[in-house]
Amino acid sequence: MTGRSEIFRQHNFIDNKWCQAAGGKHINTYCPSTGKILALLPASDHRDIDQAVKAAREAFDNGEWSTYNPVQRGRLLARLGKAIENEINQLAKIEAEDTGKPLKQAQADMIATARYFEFYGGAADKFGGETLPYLNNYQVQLLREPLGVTGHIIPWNYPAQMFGRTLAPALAMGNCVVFKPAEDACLTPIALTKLSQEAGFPAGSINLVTGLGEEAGAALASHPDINFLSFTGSPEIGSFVQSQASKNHVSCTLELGGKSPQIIFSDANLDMALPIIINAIIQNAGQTCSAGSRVLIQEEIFDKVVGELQNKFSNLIAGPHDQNFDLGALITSKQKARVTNYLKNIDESLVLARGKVSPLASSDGYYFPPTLIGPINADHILAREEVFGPVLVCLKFSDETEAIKIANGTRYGLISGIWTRDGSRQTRVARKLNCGQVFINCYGAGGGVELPFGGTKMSGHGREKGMEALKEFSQVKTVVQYYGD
């Protein structure tokens, strides 16, 4: 297990060996809290990706991993999950320093990461094919088989969780994986890969390659010998990734963000709703694809809700990751500039409240105070586009029909929250919302490893988490046998 003193010059992991990039180049990664260099990462390119894919292909076709049955795979996944549990505190320190998130959140992320391997370790030998009724004297089997080599391009906002979310189901089904973490947050995926090596995963089953998205990421997306691609990121990059994969007729799971609404009806339990709504936008400094970044408030309670949100937002504090403030820094100076630019020309009268940045925060860190905006119209840029920062916008609606229209009125469709005591309304609205997940009088459900997750429209396609992810990382073979009269 890696300690902080060892985190500086990092390596790729290919065919059970730690190695440098073929070109010998490195890129820097920085601590968001301080702006200081944390590590040198291999600046990999198509040569490194090709080496990793070849290792994965050999392992899948002829290696030790190809001999493992579902029980053996499940036990190995569970072993890795237990190893992560045993190292939660150390892993959380690495994650917090690398991403800027508060230590308490990083610890929760590690618990979720361990849970992915526990869940899919238990599912590996419980997910199979079926037998179909057919003509007399025929037996038809639907075999559920691995795809082969799967590519995974992992984002920077939840690097540890995404390691578990995408790799665990792929491995549970018997695939071999090649993954590229985002260059801005590689350190926990590297540490988790070291744990997988110690847990005994065979050579070639797990391969890690770091580098820039436009080089290593593009090479992985377009590689002719991968069989499936999992990508999480922006719609624009997702379109590029999918176009590259399509040249080789490779399917993808794409998770591309959201502009998720929290809909508060006049009968909502505000004491329960408001703390959850605030947490859903400040968690990870708003850098969460499922962040509840729009709050739709029924007009008769609009002033009351906004007043309470103002009070709460004014007391929020952003600060260093190791001090456990309400939120930490944004991931990079570039991301801070992006969020700042969204608010640069905003009418100051629309700023309802701003939180604070702690005096303990370094002036070189990438901090942005949580900001409450409103009321704005549904066509306002802040109501339509994903800011990916701690910015919550307030919109007013009159009735159920208007709430649904506003909620569905963006190019995204990932998650929605409904806050009402009316059971009939809960069902009606949930069924009319165009998104992949709906939460009623709750939001996020604690991470929900078991809950299928994915979007509609520009939020992407395919499903992660739960048993649905095992379907994504497998294929059906139909076997028809005639056994005679």
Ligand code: ADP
Contents of the next structure:
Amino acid sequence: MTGRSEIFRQHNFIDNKWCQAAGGKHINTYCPSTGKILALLPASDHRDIDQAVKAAREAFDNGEWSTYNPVQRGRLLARLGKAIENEINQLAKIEAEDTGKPLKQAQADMIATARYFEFYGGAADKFGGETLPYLNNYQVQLLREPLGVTGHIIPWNYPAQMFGRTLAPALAMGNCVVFKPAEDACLTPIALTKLSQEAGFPAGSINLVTGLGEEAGAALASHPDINFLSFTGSPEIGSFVQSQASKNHVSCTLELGGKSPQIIFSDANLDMALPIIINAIIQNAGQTCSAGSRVLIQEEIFDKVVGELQNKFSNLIAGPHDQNFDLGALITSKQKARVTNYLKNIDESLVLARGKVSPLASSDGYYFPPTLIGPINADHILAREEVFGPVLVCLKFSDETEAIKIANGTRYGLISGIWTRDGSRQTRVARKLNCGQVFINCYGAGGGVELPFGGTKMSGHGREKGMEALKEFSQVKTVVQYYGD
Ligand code: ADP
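Show the form predicted in complex with adenosine-5'-diphosphate, please, the one above being the form predicted alone.
Every chain and every other molecule in the complex is listed next, the one we just looked at coming first.
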């Protein structure tokens, strides 16, 4: 192919070389704002994954990367963080066009991406093992060692941030990575991989393979020579990849989404709470694992809160990524169909408010108006299932006990928000919530590189971010030494 197609043709990155998929096939990727084709991605399969795992294994066992000490690794990570910072605008443009998110959000995402490399660059030489008290004349050391080759399968919602979130701690600990971004949003991971090459990451330390989940993803999850799998995506695929990895006794972290509650007690500061609550569902058009997708409102203030939310929701506008509307398009026509389907049979009287789609939006884009639903009961499908779109549901509760029961009443347990001025209640409720993160009078969907993040129940297991991620990407070797009488 020549001309236009060449411009759009993307490559895998294996052993420091840019290459096509072994089978020579491609997948199209589209701009969600316009529905137009953006690029051709290698449609890789088990052959490409195998090549990437071999390159990573060689780099880990014998390559230049294996000679790097923690200070050198940290410096390289920090250098990549700086390089990302220097390219924020360019990277944000790519991310916004590829995912449909507003440019200003893509810019914030790039700042967070750079921050992952800054944070783990700084942490690489500060996380070590320990010694244990034991018998007389014995010394016991717990060495913190890298796992080896780590596989990373990520979703399409935050491709750049996920690159930082999952790769930076793995690399900081000295692992070599094989990374498969989602087929619907690969362009920033590819651009970031280019930056990593320029920053000087040695051959085989970072390998990127694009492709369909059922081909490239499945081949990575079931590869016998990976030592660990980091997966973020849907619960169904999470279960599947875990079962595949377990056949080779490979352990995983799984981050599988949520149905996160925002609990508003009657004494809450609503001026502070409501803009944050709205942002927590429209950020990334609701396609955020930790979106605050259920708002639980104490009955005394239910009508007042719903009235204010209705006003605000009716004024929200979805539009093209380059014009910074409140939210952008959904990622694909399939995702739009999924969200539409959730609302298809809803009783119209439960639709409290609908935002708008801008007249500037292309009719070929995948836009969905932000929608406020309620009041619904905790057993309603929209109160239980992750819609992954800009849909906020309102539920009513009478007291603290009922609020906790409803909050914990889904199969998910990712994050929660509590809005109250009562300090004792803040602590009581936070301790009773069954989830991985609790925000009190604030909410950080997707935020905070420093903050350990992960779920309970169907939201998955393992912790990413913060120093906890370094534990996940390393293992302890116990060395027992008898040093004589
Ligand atoms: P979503 O529904 O949000 O697209 P998925 O769980 O389908 O989430 O996808 C998340 C990631 O998992 C993507 O990179 C995708 O390609 C990958 N994936 C999908 N199916 C499989 C599979 N059968 N095996 C391994 N990875 C898969």
